Each structure stands twice: as C-alpha cells, then as structure tokens.
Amino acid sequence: MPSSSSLPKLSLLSTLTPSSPSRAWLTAPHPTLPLLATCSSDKSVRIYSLTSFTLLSTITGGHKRSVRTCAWKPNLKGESVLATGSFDASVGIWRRYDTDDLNPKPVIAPVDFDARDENIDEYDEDEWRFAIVLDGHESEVKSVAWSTAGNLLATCSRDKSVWIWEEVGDDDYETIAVLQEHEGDVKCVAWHPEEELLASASYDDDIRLWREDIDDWGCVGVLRGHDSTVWCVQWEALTPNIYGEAEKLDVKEKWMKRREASGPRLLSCSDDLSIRVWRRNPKEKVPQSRLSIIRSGSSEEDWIEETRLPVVHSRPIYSVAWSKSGRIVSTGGDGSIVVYEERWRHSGTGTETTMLGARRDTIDGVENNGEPKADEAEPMEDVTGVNEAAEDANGRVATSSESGSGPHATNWVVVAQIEGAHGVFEVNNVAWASRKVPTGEGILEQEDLIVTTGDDGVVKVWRLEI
C-alpha cells in the first residue's frame, strides 16, 4: 500500500471574501473564465474570482426568495450568461459583457421582475443586466441546467416537474416540454455532455432519463436502486480517465471498446448514503418495425448500476462532481469532502485497497496520520455489475450476467479526505474548478479545483496536492 506522504491532500487554498450573511446554498465555475457564480438564501448572486478570491459584483433584487441553484451558458464567447432559479418559482436570466478588466464592480442595483418589459438599456456593458423572467413552475425550482450546446434550458422543481425551454431568438424561449413523471421533488437535473438526453434527481429515489423521440419529449428510462432521495446526478466526461497501469492490456481494451459503446456514465448521490455510477447498454441494431414496438411497451435507454463508490459519509450526500481528469468528489451533511480514483484493477485488490490509506485532514491542517479507514468503508464492487439485486428500467432484477459481460477492469479508491470543512456546517455543494496559473518556466497551466458552499455561508477552494 503507498505511504500517506505519496497520496494526494487537500489543503485549503482559499475563502472567498466576502461571505454571504446567510446559507450559500451552490457554486457554479464559469466555463471559460476565471468567474464562481454563488447563490444563497438573501436572494442574492455573488460573482468571486478566481485568481484574487475576491468579490467582483452581486446581482440582487430579481428574485424575492432564496436564490437556490445558477449555471452558466457554454459556448459564448464575449458575453457571459447566467440563469437562475429560486424558492420564488421563478428562472431569471441575466448577461454581462466579458471584459479583460475582473477587478471588483459596484453592487448593481436592483431589478424588479414585475418591471422586466422596461428598457434596461440604462446599464453599462461592465455590469450584470437582467434579460427575462421565465415563470411557470408552481413551486420553488431547485436546479437549472443548459444543454452542451446552450440552446436548451432544462429547470426542475418541487412541483414535481421539470421544465425545457428553447431559446428561439435574443431573449425569447419558449416551453418545448413540461414532464410531470417523477412522484416527488425533483432535486436536480443534468445534460448529456454529448447528446440531448437529460438526466433528473428526485425525493422519489429515481432517477429519470428524458430524450426527445419525433417532436416530443419523454421519459426513455428509470433508473432505480438507490433507497432515498437522489439529491444530485452528474455526468462523465467524454474522454474517461483511468489512473495506474493497467495489468493485462487485452482487458484493457475491452473496458475502452465497451466505454465507447456505451458513452459518459451517470454518477448519483443519495440520502442512503451511496454513490453510485451508471451505465448505458447499448442496444443491438433491429428492423425499424421492432424498434417501434420496443419502444412503446418498454424504455428506449437500457441502463445498469455499473458500481457503488466505498461507503465514506455518515449522512446524507447531497453533491457529487467528475472532473474531466476522472475524479470523483463528494460532501453532504457530515460536513466532509472526500475524493476517489478510478484505477486499473491488479491481482489481490480487494476492500482493504479501496481507502488506498487516503490522507484524512481537518480543516486546520492537522493530520491524522494517514491511517486507512477500510473498517468504514464497504466492499467495492466489480466494474461489470453488482453483487446486490439492481432493478432495470422496467423493474427487473438484473444479475450480473444480465448486467452485461464484461472485464472486471477497474476499482474505485478514495485517495483523500478532509472532516469538518465548514466546521459544524453541512456542505451543500462541491464543484471542480480549472484555472490557469504560471509555471516556473512561465507557462500557462491548468489547474484543477475543489470547491465547497456551505450553510455557513461561505465559499472555500481546496487544492488536491498530488
């Protein structure tokens, strides 16, 4: 097993400044910039930066209750764009006109969305203007996502729906799909980073896959399993990210040629205190006259539970995030953040490797010498299915054999963990955050983040050391 000094620490880089007075529920990473948008309960949004840790600007006075989840456009190149959901049930949507110049901005004034058909031309181009309030939900909204290629808005909410909404023209969506099959609170939703296919967490304990299939949206599969509340779902990368070497290279091949087949895998956190990662089986090609029949007695996304993450939290997880380097991180009700690897499979891994002695630190830096929790920590299991029944899309016990044949090529270890990040706080969120920073040969280089919203109000970014 390596020693502790050769795993990867997590070390406090930084709290951003200032906090907001009151719970800071979510923080979301601008796709390009060096920008964390943070919503909290004063029905504010501040925007920090990531180079100086400081507050650039705050967008207020939109919504009237607590500002609970945000995400930013993807591919915008000179304009920023930021939509917002809130406790009052409504989505906002906001722009402002990327500048060189990230120094801290002046509070902007605020908007009054029983207003929004005013010109709101009065801004100035360096500061957050108000776009268009697009209502409907009945209750409070509890996720926004956009689609990989921005033209899609999906939001959800504990009216049990959720929402997509198109972007037909500058500043004008428009509803291509309310879906109501989810029996309880919908706590998140999340985009395909490829496809139109969205994801969707709920109080259920389900997790809901919808496509659209010849102009209209549906539910093309179930995923079932977990025992309580899903509280978020995340997607994979494109490119997964195996660490180690792998010990036979044909096994090697075979994980690579069905994760091809397969695509992005699904990744899920729960009240039941699992992680869980999901995985497409692809369908074999049939006569379009059976794919017709397929699909309406049963799901047109056939998908398995692939592996549970080891047992680490003591009480709920309410967020998880993948990197696009293949980490995995989680934190939730304990207060802790902890981190796991993929690694290639040897002979004789078993649950004694799955802590891999993970460095487990406290927020004032003091050490716990490394010791590895796999007391705590339950039997990981194989890459090809799962050693407990698993329910399919329509309710079927799947077998491993039913789970799809297939090398056991990897494991997941987690490679460090850090108790009380907040304090006495929950953590309601964790997010991965590149930035460039100089080399010593004055090279720009990316650099990868984590980064923790709390009850406490606060925002903290956290190196991993390796």
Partner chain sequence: MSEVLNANPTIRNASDLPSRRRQGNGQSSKTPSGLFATTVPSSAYIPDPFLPPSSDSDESSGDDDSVEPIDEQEIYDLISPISDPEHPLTLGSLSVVNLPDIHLTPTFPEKGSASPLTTLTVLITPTITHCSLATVIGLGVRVRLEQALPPRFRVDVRIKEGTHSTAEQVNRQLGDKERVAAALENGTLLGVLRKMLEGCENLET
Given for the second form:
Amino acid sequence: MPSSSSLPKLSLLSTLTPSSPSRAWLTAPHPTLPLLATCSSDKSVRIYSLTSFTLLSTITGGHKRSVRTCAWKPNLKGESVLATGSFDASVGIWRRYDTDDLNPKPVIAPVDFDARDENIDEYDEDEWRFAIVLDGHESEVKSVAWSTAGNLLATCSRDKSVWIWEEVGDDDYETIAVLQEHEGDVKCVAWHPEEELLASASYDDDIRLWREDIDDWGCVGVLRGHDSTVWCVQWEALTPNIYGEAEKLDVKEKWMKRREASGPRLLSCSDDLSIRVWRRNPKEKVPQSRLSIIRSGSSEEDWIEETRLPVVHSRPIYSVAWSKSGRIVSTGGDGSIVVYEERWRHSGTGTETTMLGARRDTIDGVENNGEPKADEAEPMEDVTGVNEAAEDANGRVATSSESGSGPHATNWVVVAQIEGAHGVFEVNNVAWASRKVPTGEGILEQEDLIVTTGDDGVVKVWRLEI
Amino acid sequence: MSDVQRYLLTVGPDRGKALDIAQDTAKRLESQQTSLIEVVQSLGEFINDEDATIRARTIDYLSQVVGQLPPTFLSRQQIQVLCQFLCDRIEDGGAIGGLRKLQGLGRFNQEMAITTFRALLEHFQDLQLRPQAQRLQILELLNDLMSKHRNALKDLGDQSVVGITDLVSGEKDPRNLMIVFSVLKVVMVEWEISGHAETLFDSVFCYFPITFRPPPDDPYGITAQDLKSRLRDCIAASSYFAPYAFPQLIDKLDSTSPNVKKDVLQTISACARTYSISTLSSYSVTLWDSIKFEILNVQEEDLAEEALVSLQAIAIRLSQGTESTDLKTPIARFLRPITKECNGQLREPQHKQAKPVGQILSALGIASPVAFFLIVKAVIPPLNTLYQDADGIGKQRALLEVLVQLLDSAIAVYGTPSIPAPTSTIENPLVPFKDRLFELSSQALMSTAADEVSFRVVALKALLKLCLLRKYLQNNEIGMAVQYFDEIVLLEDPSGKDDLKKEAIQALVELSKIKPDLIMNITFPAFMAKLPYSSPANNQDYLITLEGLAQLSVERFVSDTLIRRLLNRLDAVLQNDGSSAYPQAILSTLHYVLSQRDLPQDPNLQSYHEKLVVGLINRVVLASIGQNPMTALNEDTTLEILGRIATMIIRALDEHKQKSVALQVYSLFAEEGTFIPVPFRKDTPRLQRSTMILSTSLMAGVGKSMALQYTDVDNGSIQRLLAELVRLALAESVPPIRRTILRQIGLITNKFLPAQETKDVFDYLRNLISGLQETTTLSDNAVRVVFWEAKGLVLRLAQIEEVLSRLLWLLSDHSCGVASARGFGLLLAPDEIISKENGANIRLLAKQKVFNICIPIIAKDFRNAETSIKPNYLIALSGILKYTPTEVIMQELDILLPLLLQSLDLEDSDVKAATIQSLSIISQESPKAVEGHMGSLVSRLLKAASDPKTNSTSVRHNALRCLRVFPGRVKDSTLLPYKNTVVRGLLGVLDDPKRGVRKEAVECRAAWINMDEPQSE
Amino acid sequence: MSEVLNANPTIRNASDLPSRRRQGNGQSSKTPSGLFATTVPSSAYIPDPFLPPSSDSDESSGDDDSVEPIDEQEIYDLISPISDPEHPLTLGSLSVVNLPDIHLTPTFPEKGSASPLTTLTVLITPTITHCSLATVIGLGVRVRLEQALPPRFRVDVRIKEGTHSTAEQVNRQLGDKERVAAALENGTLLGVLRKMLEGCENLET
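And the form predicted together with its partner chain, for comparison with the form predicted alone?
Full assembly next; the chain just shown is listed first.
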C-alpha cells in the first residue's frame, strides 16, 4: 500500500494497432487471458493481445449495425465466450477455443491507407464461432453483463427494458425476466460481485436495483439523485481498499464494520458531470417470521448516496471503473482520464491538503473545476444529514449514530490525470486490466493497466506507476 | 389462268410479284383490253369461297387493281358499283383498303360516303374485339371520310355523332387513339353537339390523365406528349364541355402526382383559351379558388409557374374585346376575389404565402390593359397605406417588391420610351399615383440607413422602373433619379454595399439607352468632377469613378464623349507629374472603352491613331530620352497598357497605314535624329530599352505581310534582326524588357518569318541548343531564347519534330535540365502578343502534335533517366498537359496515369497543382481509366490535401476538388473500400487554415459520406 | 409528412441573411470589381516559367500563412442552407438558425490556447412552439456540423429558451451522443436527413 505522500503516475504504455477505422465504443478485458475485445461502429469486434498490443482477430458479419457493447463470460476453462450487443437490437454469443499461442498473426503494417481495408478480413473468422443470437429487444442494445457465476446474462436497450437471460443448455438461453420500470433508455447494467443483484442506469436519471424475490424478478431499489442521464454503473470489489493511515483506529473499525454490513458499494457517473458512490443501508437483522417474507417490499433495499468524487470533468462522463485495489478511474466527453483514491480522512488535514493542494496545481483544470465543488466531496454531514432525515421519516433511528461516523472516515482525492488522452477526440470507455508481471518471487498478477477507447477508433493502454 | 388466280397463288409467297399482277390488270383495263365487269366477274367463285383468306385476297386483288387506276378512270357508276360491292363484303379483309382507295377518287360522292359510313357503323359494332391492325385500318378509313367528305357525315347530324362515339369508344392503342382524338375533335368543333356534350366529353375524358410510357423501341414514335396534347385539344374543343370539364379537372388537381397536376393545369389553360367568355366567366372564380393553392403554398416551383399561366390565360380570355373598366365585366368579376385575397395576404407581407402575391398580380396585370387597370385600382391604395403603417423595414421591403412586380407588368402593358406597346384607350392607372410612387421609392432609396442594402436595392429597382415606364415620369423627375444613382456610385462609402453600387451603375446604363442626354448632362459632369487633375496621394476612389464611366459608355454617342474627355484629363494629369497609378487607370479605362467599340468601322479611328498611338508613343519616346521627363511614361506598366491600346487600334487600320507603322516599329514615330532605335546599338540606357515594349505591340498590330523596320532588303533580312534580338535578349537583365524582347523573337519567328526561312532559323536554334549543352556555365537567358524561338516555330508547325526532340534532350542536361523542363510550360501557353487576333501563325494541330510527339519520348526517357533528373520529365509533362485539350489527353491515359501519379510526389507546388488539374479532368472524362489506380490516387490526393506546410492553398484546394469527383462517377463498389480512409483522412483538413479549403473539404467529405453502403437499409 | 404543421411561416429574404461579404469592411469594393482585368489579360503576365515556382499562384487564398479561423459566420454558412423538412425553404430563411444564436467558446477557457477543444453552441428556433419536427431539424443541424467540423469541436445543439413546448426532451435527445449515433444508422431517418442536407452542397460563398 503506497504511503500517502507518493502519488501514482499515469503514462501511455501502448496504442493497439491496427485501430478501428471509425468510432470505437467499448473495450472489455478478458477475465483471465491477456485479451481485449473492442466494439466498433464498423459493426465488428476486434480482439487484441494485451501482450503484443496488436490485433489477433476480428469478429464480423454478426451485426447489421454498430456493436455498442460486449462482455466476456466469466469462469470458463479452455474456451472463451463473448456476448455482444448492437444497435441492430440483437445480442450475439460467440465462442472460441483458447489457443496456447496468443501471439498475433503477422500483420502487414498498413503502408498505404487502402491496404488496411483488406487486411481486416485477413484473419480467419472461423476461429470465432457465432453461437446464437438473442432477439427480443425492440431497439438498440446498449449494455450486456454476465452475472458473477456466469449463468445469467443481463441486457438493456433504448426500449427502456432490462432483460435477464439464463443459459439453460449449450447455446440455449431462456428469458427469465423483462424489467420495464425505467422511463428512458437503459444505458448500462452491472451485476453485484457476489449477490444476484443487478444495477441498471438510465436516461431517466435513475439507477435501479433488481433481484429475484420468490422466483420473480423485480425492482428492489431506486437510487435517485443524478440530474441527467446516468451513463454507467459499476460495483466495488468485495473487499474495500482505503489508502493512507487512519488517524483513529476506532473510526476505521466502525467504518470497516459498517462496510461489511452494507457490502460492496455502487459507483455511478452521469451527464450531470458528477460521479457518485452509493451505499446500502443495512437492515437490522430482526429474525423475520415466515409470514413476513411474503410481506411485499420485504426485499426493498435502502441505498443512500455516500459521497461524490471531486468534479474534474467538464463534459459528460461516459465511463467509470473501480479497480480491485480500490481506485476509481473516469473518462468522458472532455477526453480526460482521471484516477481517484479513497483515503482515510485526517481531521488536521494539514499535511494532506497542502500535499493535495500541491498536487492540484500540477493537475491543470482541477484548480478551477475541482476546488469549489471538491467541498461536496469532503464533509458528508449534509448528505448523511439528509439521509438521516429521510431515515427518521421511515421511523428508523438505529443506524443514524453509526452512519454519522461513516462518511467522515474517508474522502476521495484525485491522484492522477491525463488530458486529451485521445487527442481531440472524446473517450467513450475506460476499464482496468491486470497483467502478469515477473518479479523476484515469480510472476505476480497486478492490476495497474487502464484501457481507454475513443471516438478515433483507437484503444490505448495506460500504466499507473505506483 | 386468270389474273386473279395468279394473284391468289403468288400473293402468299411473294406479295411484290402479286402487286405486279394487279398492275397488269389495271394496265389492261386502261388500254381497254378488258373491262371492269370482266374483272369483277373473274373473281367469280373465289369471292364466295368459304375460306376467309381466299375471299380476303380476292377482294384485296380488286382493291389493288382499283388502286393502280388513275383517279379519274372509273366512272361514277363504276365507283358506285364497286363501293356497294365492297360495303356488302366490308367485313372481308381487303375491303376497307379498297374503300380507302375508292373514296380517294374524284367521282366518289356524298351518297357513297354515307353508304360507306353506314356500313362501318353497322358491321363494326364490336370494333374493339377486332385486332389492332384492323381497327387502325377502319379508323383510317373513317379519318379519310372525315377529311374528304366531312359535310356528308355532318349532315347525318346526331346519327354520326352517336355513331362515331360508339364506334371508337374503348379504344386503347396509342396509334389508334391519335386518330380517334383527331376525328372526335372535328366532330366536337364542327358538329352541333349540344345534345351530346356529356357523351362526347366522357368519350375522351375517360383517358385523362394520360399515363402512357412508349416502349423503348417504339417504331411509331408516339410520345405521351403527342397523346396529351391531342386529348387536350378535344377537352378544350367546345364550351359545352365546361360543366363537365372544370369540376373534374379541379378534382384531379388534388392528385399527388406533380405530372398529373401539371397536365391538369395545362388543360385548364387550354380550355380558358378556347371556351366562350361567358362560359369561362361562370367558372373563373371557382377555378381561382382551387388553382391558388398551387401558388400560395408552393411545393414545386414549376407547378406554381403553370398555375400562374392558367390564371393569366383566364384573364386574357376574359378581357378579350373589352376596354371597359366597369366592375360588372367578366374580367372584373374574376379579379375581385383575387385582389381581395392578395390584399389580405399583404397584411403579413413577410409570410410565405405573401411571397407569390407579387407574381400573381403581375402575371394577371400583363394579361391586358383592363386587367392591369382593375388590379392597380384595387391594390395600389391599400398597398400604399400598408407601406406607410408598416412596422419595420422587412415589411416595407416585401411590399416594395410587390410594387416592383406591378411595375414590370406596367412596362409590359404600356412599354418603355424605346419599346412602345400596343396602344389602349385605357389610360395608365398609375398616373394618379405618380407623385406618391416617385416620392416613396426615392425616400426608400435615399433616406434609409445606408446598411439596409437589400431594401435600398429594391427601392432602386422601383425607381428605375418608374423612369423606364413609357409616358410616365417627367424628364426632370428622371433627372433627379439619375442624380440619386450618381450619388450612390460616387459619394457613398462602398463598404459592404457592392450590390447597391452595381445596381446603380446598371440603372444608369439602362437610362443611357433611353435618355442619353440626361447621362451626358448630369452623370458625366458629376463623374468627371470626381476625377482629380493630378494623381491623388493615397486613395484610389478614382477607380470606382472610372469604372462607372467605362460601364456607362455602351452607347456610341456617350463613349465618344468619354474618350475625348478622358484624353484631355490624361493630358492634364501627365502635366502635373505624380504617381503613375492614376494615369495608368485612365489608360486602362480608355482601353476598355475602345475594346467595346467596333474599331474598324469607327469614324474616329484615325484620330484615335493620331492621339493615342502616335501622340502618346511620341511622348513616351521623348520621356525616355530625358526630354520633358514624366515618371508615368517611364514606367514599364504604363507602356504595357499603352502598348495594348496601340495594338488594338493598329489592327483596325487599313493596310496603307499599317505599312507605315511597320516601318517605324523601332523608331516609334520619332522625328529624325531625336531617338536612336534600340536594335543594332550598344549599351542603350534602360529607359530607352523599355520602349521595346511599344515596339512589340506595334508589330503585334500590323499584318504579317508587312515589312518590318530593319527587314527590308538594304538593311538586312529578318534573320539578321532575329540574331540581333537574340543578342539583346541574352544580355537583358530587366525582366519586363527581357520578356518583351523574347516575345518579339517569338512573334517574328512565328508571324513574319517566311516559310522557306524557318529551316535556317531552326538550324540557328539547334546551334544555340548544342551551345547550351556544351557550356557548363549555363545562362538562363539562353534557355529562355531557345524556348521562345521554339514557341514561334512549334505554333506554326515548322520543323516541329526536330525542334521538340532537341528540346527534350535538354531535360537530361544537369545544368539546364530544370530550367528547360519549365520551358515546356511556355510552348503552348496562350500569349496576348503571339495570338490569333494579332495574325500569328497558330495551327489548330499544334497542341495535339506537341502532345503526340512528346508524351511517348517523355514516358520512355523517364523510365531510363537517373533519379536526380526524373522530376524534369514530370515537370515538362505537366507543362504540356496544362494546355492540351482533354480529348487529346484521353488518348494516352495508360501512359500518362503512372507518370501523373508519380509527379504528385514532387515537391514543386506548381507541378503538383497542374498534375492534380489533369487528374481531375481525367477522372471526370473517363472514370474507368482511374478505377485501377484508386488506392494510390486516394492516398496521394489526401496527402496533397493535408499539410499546409508543404502544399500551397491551391494544391490543397484542387486535391479536394479531384477527390470529390470520384463519388458518383466511379462506381461505388470501387470506392467503398476507401470510404473510411477518405472520411477519416479529411478530418484534419476540416481544420485547414484556409476557409476556402475547409469548404471544399466539407463538400468532398459529404460526397463520400453519402455513398451508400450496399447493405444499409 | 403530408400534414403540414406550419403552412405559412415568416420568411427572411435571402439577401438579408447574414453573409461574410455583407459583414461591412467591404474589402472587395475599394478596389474595382476587376472590370479592367480584361484590359490586363493574365496571360500578359504569365509568371516567368523559368523562375522557381511562386509559393502560390491563385489570388483567392491571398498570402498562404495567414490563418482564417473558423468563426460563427462560417458555422452559420454550414447550417443555414439546410432545408426544412416540410417547406422547400432553408433554415436560414425561416430564421430557425440565426447568427446571434451561434456561440464558439474554448472548452477549457482557463487553459487558453493550450487546449484546442472548442465548444460550439447552436440555439435553434422552431417556426412554431409545438413543431414536432424540432428534433429532426436539430438532428439535421447536429449531423451537418459533426460531418463538417474537425473533431476538436464539441457541438451542443439546443432549442432556444421559450421557443418550444417540449424543448427539454428535445435537448436531451440532441445531447445524447449514443442516440444521435444510432439515429444515423437508421435508414429511413437518414433518408430524411440527407434530403435536408442536399441544399448544402455546391454553395457559392
């Protein structure tokens, strides 16, 4: 764990080649292999190697319009499965046996502009098999996500609905839920890291939580607060990671306890230029009578906005990602990449703020953009205050005392920032990727790579040096 | 065997032979060898044969025989018999043909016509069941009867009306319909049809609208338009149709197809022209109510046009023969609702529907004096009030535009001073409003904020039209207008108001045609007064004045005066020495004015020669030798302009005069001893050397047959002069002087050198060239001389192969290769001195020859050349292509394209620009040719379009132009692979520092983006 | 769209629309309109071909290193010729787009020239407050600008305050990158847009 004084540096590691000839939407790192899948408006998905940083293969012919999104199925051995979602309203499932050699086929570097077009089709498509197409959505599919176990696939679309599919057999999927409470496009879906709990973000400014309640999927929570389209939601890892040293151990204790009770937090970014962290208000464990289970709304969850990250972006924030090591990275229309750390709060704030202040100066833009609103990020009194009020209204007092100390315990700071990450182009997506790094005691897996995808069709890999 | 038998046997296999047989019969009939009776009897059994074909052929035989007889051979009785005979067998093939022949004969009379007609009606109730060919025959017969024996059928009255309509009803074939329509039209126009109007109308209107598309290989060449217009004539044939026609036409006006609408409107117009006034009048308002929508909510411009035509047609018809402005007349009743509607629309003059109001009013106003009168009476007063109360200039402007359009029709109706219109007893209704209108438009023009350009432009138009309107404004009022226009041109700060100034000048030009005196007395003094007597220090306002004057002098009378006054002013200006820009401008003006005249016919030509040529040139000479120095006259630019004037005037002089000029091209009309000509003289001072510019223009003006100074026998041949000029050129370092000497060399070689001497000059040239290649210290001047000399020879196709091959050698020369490469750009470049007008020897084939000779050699040598000099060939190539006609270039594409692609990689921006030029032409003319090279073309053009550091603006611009040519011309399948490359590649160019380039990039990119992906829905 | 929503809109006269030439400073007019160019034929002064090429021959561009930045007028010229989906009229003449409603501002003012990003805001004024075509028109404007401007521009197309009943939704849609992108892949809609943009080609400036 880095000492609070040393700040990570963000540097460009590589630009994947050849890039998509037109806008690329999203890049999904493979859960286990050094592979990246990039969705492009040229109706194809490009598979790049994270070791050689070059194109391995291109998946084409499956979709009639832009491929907007894709996701790797987790927990597989020997085979990779990729789900793709397209503006043509369909979802595709693709399979490929993992080959040992992930080295790229020799690519004729495009000397002449026109060479590129031919090269694309050069890779043998056959290695990627089109397994099945999932039809059902009425308009553009905007996000797909596999549940942690991999048995469930969630998809969402401009048709305002979220669909949940279950794999009941080889390439055989069954719709088990069509969730339609959202009042606008559903932009993003994300599964809780351990529970079968799904979060969805929408054009209607809301985030909704869904889970199965007595074999029937329903909405168990609405997270309101954003003032405009919520572009992306992401879950925290199972175990939190707070940087720096806590001042008072009891505070830390309390915080950890509460975190344990409420579980992984939810992260959201929006057109309203804010990035927010949401926390579940755990119910007190009252042994419930069997009857009470039937009581509708028993599965209702109570979530509160825990904090907002310092405001750095000046254009819509399209994508955020939360690393296992607890860092958050965000990007959007202004083309900046920003990395945040959660730190134990120091009451004195002497050293810290000066240090941060110093840091801020070196990060252009934060000064003016960040400073004023940054306060919002610090004291949570008002926010929690509001929540307490709300809670009081709900007639529950128990949590208030404890939750009071919670927010105070930590605060988020900007630790690294890159502007114009893709030149003048907008950046549509950011993701964390891990890689195996040889060290003294052998290969060690560390997640310090950031992958960004832009309107220029380019995918860039950045290294966060700690 | 009887003729008929032989006929029957042969007609099947060989109709031609059969016809001869019939002809024999006819001959023998004529020569009395046989009689008609015998012939008819000979038909005997065949005519009753149960086989229809036999019967038909038999009748056919008879018909053919009759056909071969002279028109007057058969007697009335005989015809009578035959007619009856054929009518009885009318259903047998051939009979119709026979009858057609019979009815053509002189003695075929009314009764027979009727018999035939009746037979038709009786036997062909089921006409439409018969094959098209037979129907056609029958209709043709009917048509014949209609034209030759019309009265007979007419006398049958109803019987024929009903008969014909029944007979032809249900016809579908276009050829037959053409006949049907014309037959029916006759009935409609000439028969008394009141009882059958509806039947007749329906019989034709059922075909409306005609949607007929002739088959691609239609042998009869009948177009939809033919059918449409014939049908239209029918519908418009009789006023009786009105009750059926108008409602149904109006109905069809709701059609969604523009074509149908157009057809309807044209038909309405046709009816309006022919229907009786009273009939038309009872529908006129209804028509307006439905037609107006086509105009008020314009969807298709040309439909609105048609609609206006219809309204106008109605107005014209309704006002025929009436000069009465009474409000009860049909025309008045027609116009009332229209003017009402228009006045209503004008309350919101800026709304879409108000736009067409002006058009409607003027279209109707033109219709007739009466119409115009009524419209003006109804519209002008409210228009005036609206104008006064209008809040905001936008509204006023819209109203003013309507006024202008009304004035247009006023001029159409009452004419202009120069073009009188047919006189009318109705006095111009605008007269009462004269003062108001004049005041209104004058104020709008002169008392509005200066930056309200568009508004003032309209006002100016209004004022001008008032001036042009015949017998309207008083001279003094027009005079005031002229003054306003003068002010605008002269006094107003021009910034941002070019439009207004242009309009003002144009207005003055217009007026100078009808009121030259006003221009002379008002405008001229005003303009001249603005011209200073000495060069102003640092403003150029005189340019605007001079330009105005120049444009004004279209009328001879006017321009005479102008030339005189400008000359005087020039004198004065030259006296008060100053900057030369001003006198040069005056000279340019003179040049412009003279260039507008037909000089050879100009009575003043002589005095122009004296004053402008001899006079001024003399002063130049004096100035050059230091007597009364005038800096203006010492400047090369001044001499250039003066030279142009001289050339123009001398060209117009008669041979005798030209001779004397030719002998003074170098002594320049100077008195003996005052001035020593430049040639054959050592170290002449610069100022005097400049006079060579004048010498050049003098010899440019004189005919090729003239003997130039120094070229007559005693003083030596042309070649000696050429040699001397070469000496001067090699030594000359002042660019303009050097250029003019080089031009002389070219001009003399091309124009004055006798054909038999070209060989010697070529030898001379060859030595020069070899000299060039030997000397290591190359002299650019030498290269120049070589190419100008060569230009002279090449253009007249003298020794062209040798010349060119020598020049091409130079390309591989290390010292002078580059300069020579550029030289090729000179060979075919248009030149104002060595030009057709100046009688130069410019052969049509020159360009093609140069191309055909050079291209193969360049292509070959380029391949073998070492890299350092390869560019020379490409530069030379671009120099040639620049002036080669497209069709010629097209012949050698396979050789050219690879070369052109490589020259795109050169640094030289001129070459690049030229190359891209050729490439875009090629791509336009024959897209196929470039298809194979798309890849390298696209990438190179993108490169040339990008990077402002290395590529000049024009290169970038042209590259984009060229890139934009492909979509649409080259087939998509070839281009689509590059779509992304281009669309992306141009992203950067969208940020080019130059607006013009960006604009081009935007359009180019749009063109590529809009290419459809094959699979896209 | 057979049902015309606003049959009789106010129309601005073409010559009254803002244009570069009419922006005062008549640079063109001080020097004469080249009437005398005829008297001095260019061929008389063919640049001496033997001299190394002139940096740039065509006069239109003037000196090559002078930069003409993209300004509001240029933006206006890009979008004013777009034709209204229901009239054969341009957005300019219908005053749907107006020069004063076009604003160019640096996306990061505090960074000055350090950042090339420029935010372009275009406020459109529908002909009537309930014009259901507002979205299509806005989309047309946005598409035209995205195709015609370099990527360093951030384009915001919005309905002008108080000129439209459902401005809020329309703005949201026009602002939604994802929706705009998807719209451009919708064949029928694309057809309508292309028709609107047809007028933009081969314009004289």
